[in-house]
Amino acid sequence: MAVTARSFEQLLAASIPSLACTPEPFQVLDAEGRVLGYEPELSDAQVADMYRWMIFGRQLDQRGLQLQRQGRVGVWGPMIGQEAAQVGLGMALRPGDWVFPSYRESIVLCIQGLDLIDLFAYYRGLYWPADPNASGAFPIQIVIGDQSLHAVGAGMGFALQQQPHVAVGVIGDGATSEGDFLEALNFSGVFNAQTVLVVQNNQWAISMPRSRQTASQTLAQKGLAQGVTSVLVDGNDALAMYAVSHWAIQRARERQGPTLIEALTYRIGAHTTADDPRRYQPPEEIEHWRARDPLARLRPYVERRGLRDAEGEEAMIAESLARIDAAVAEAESRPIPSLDAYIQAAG
């Protein structure tokens, strides 16, 4: 259903926090995958790609977990349940945009152009082998929240050089408690950085629940004091995530200001494979969110557009696994560099 830009803005207004109100998360699909009113203008090919990336992400996550348990990669940050937040964002990016990720954004990086072989080489313990200028994918940040500063610095650079690109920093909810995040917000507002900061609010910062991290009613509200437009979105709704990400990225590209996006989702799996979530996550909470699986939510919409059948989905799964396994084999064939090579790569 075609809509005007104005109608989108009107709907979005209810998801933008202010001092007077707490917003409702922006949605396109309800829990059963029915369109609520607004529908982004995506071609059949784009919707099919969105669903294909969601399936690829689910297979990538499952294979990553298996590889870690087999001792073939050092660690893995599960992303099951967060595929919509990643695919919606990834599909809103353009070539030339830069992504500064945490350790849970593998799908975004692959959509943006990171070679899957390079991703698995990194998880084997090699240095980051990809050229960020070519792929737009910057090294995975382990220090919590630092990538928000890097994204804002890059966005300031794009603005100063009048380049039509946007820098996106992706962080978790725990990173919003870090000083680096607040400093990044401040600089982005003051210098009108061509930056979008995305918070994947999966409700848990390792074993610390969202309720004990901050007294703010939403994380999106943290942009208000810094003069940064902020929006709350349903992170399990791939279409909503795409619509909000596309809007925010275009705003930044057109020098209308940075945006802070809070994507409400949930961490179904462990924080990383070094973590045991059974010690702190209530089982009933996990099951509540498992029923809100973003793949199951998008599937009826794809079916209504005539873009899915059971055989086609099985083929997508097989194609994804074949691509992943080929990349793993190639990554495992790469020799471990010498110490001198590591030093040279580090500059």
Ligand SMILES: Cc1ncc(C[n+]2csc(CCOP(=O)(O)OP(=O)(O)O)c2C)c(N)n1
Given for the second form:
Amino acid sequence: MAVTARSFEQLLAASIPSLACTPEPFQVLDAEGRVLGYEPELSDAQVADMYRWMIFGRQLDQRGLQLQRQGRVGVWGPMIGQEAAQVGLGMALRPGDWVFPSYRESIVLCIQGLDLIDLFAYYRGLYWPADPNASGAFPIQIVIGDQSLHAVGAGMGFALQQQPHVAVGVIGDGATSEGDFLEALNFSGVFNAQTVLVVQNNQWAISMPRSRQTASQTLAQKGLAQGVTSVLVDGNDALAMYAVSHWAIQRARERQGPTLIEALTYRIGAHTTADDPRRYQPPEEIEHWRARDPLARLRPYVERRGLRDAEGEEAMIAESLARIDAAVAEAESRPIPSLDAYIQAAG
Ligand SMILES: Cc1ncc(C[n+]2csc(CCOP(=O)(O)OP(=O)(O)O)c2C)c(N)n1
Ligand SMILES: [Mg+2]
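Next, give the form predicted in complex with this ligand, keeping in mind that what was shown is the form predicted on its own.
Full assembly next; the chain just shown is listed first.
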């Protein structure tokens, strides 16, 4: 049984009240893309945008993978299956909000304003060329969980300076077992940071399954001990992800408290292009989640609102690929500094 709030206010009731309760994820759409109860207020243009970003995300991921196989980027962390978690979150951000990502959040970063050229230049070996102030996108964090600290620090800064912005840290399920994440959560609660921490629970930390990472029933409940409002949401439901993210970000902006969001999703692809998941990921598990494709889930909703036709979708794919390929060409024309130049710059 899914938690289906009838009104936006009831979303708060979907947060986890106590450790004694194992909540079901909050959903807006059922498996066939029908609205269960509460429906977030989104204009036709916003829904069309959401769908366009979902398609863009899938194309970006496929292209990234191909480019790595061609030796044109160094590494790629596949995002397939996690598009709804990213697009729902990205669309709830406002200009001036900051995102502190790991290596699997490129879609959120693009929505927030990261220039695609900078993204591909980074994956070709240039150290984060984007200006975080202009793009809202902080450097991709490879040290697992560290970005939670950075997001909470920034959220404390926004609060101190009385700025109406929110710092969002995005981490994986594995990161929630790191001390840095738990310390960050604690600080967010104590200092009422203007922060939202979003866990993309894709059920794997490289080859370590969720069941062996922690004895916690949910990852969201890790926020309870720190006094942080915590919500479990269906991360393959773009509308649910948008609703919860929008609500949490708004709360943080108004200094009503930080939120920990656990987005339940699945890593359909490899951990990165340096990994062979066939050695540990059961094929039937992948099939189970392939049948829960977030794009297929949103599509009937978009259709029902009269915002989709097959031709339009082909055009969106072509438009996404043209945008990506133009950015790749630009990124490839940027010179990569020598190792010596890096060492000198580092002082
Ligand atoms: C502190 C630290 N320990 C170990 C690693 C090696 N490592 C890289 S990715 C990864 C798994 C992370 O899993 P999760 O947090 O679930 O994120 P996902 O890759 O699934 O998005 C590990 C252990 C690292 N980068 N940093
Ligand atoms: Mg993971």
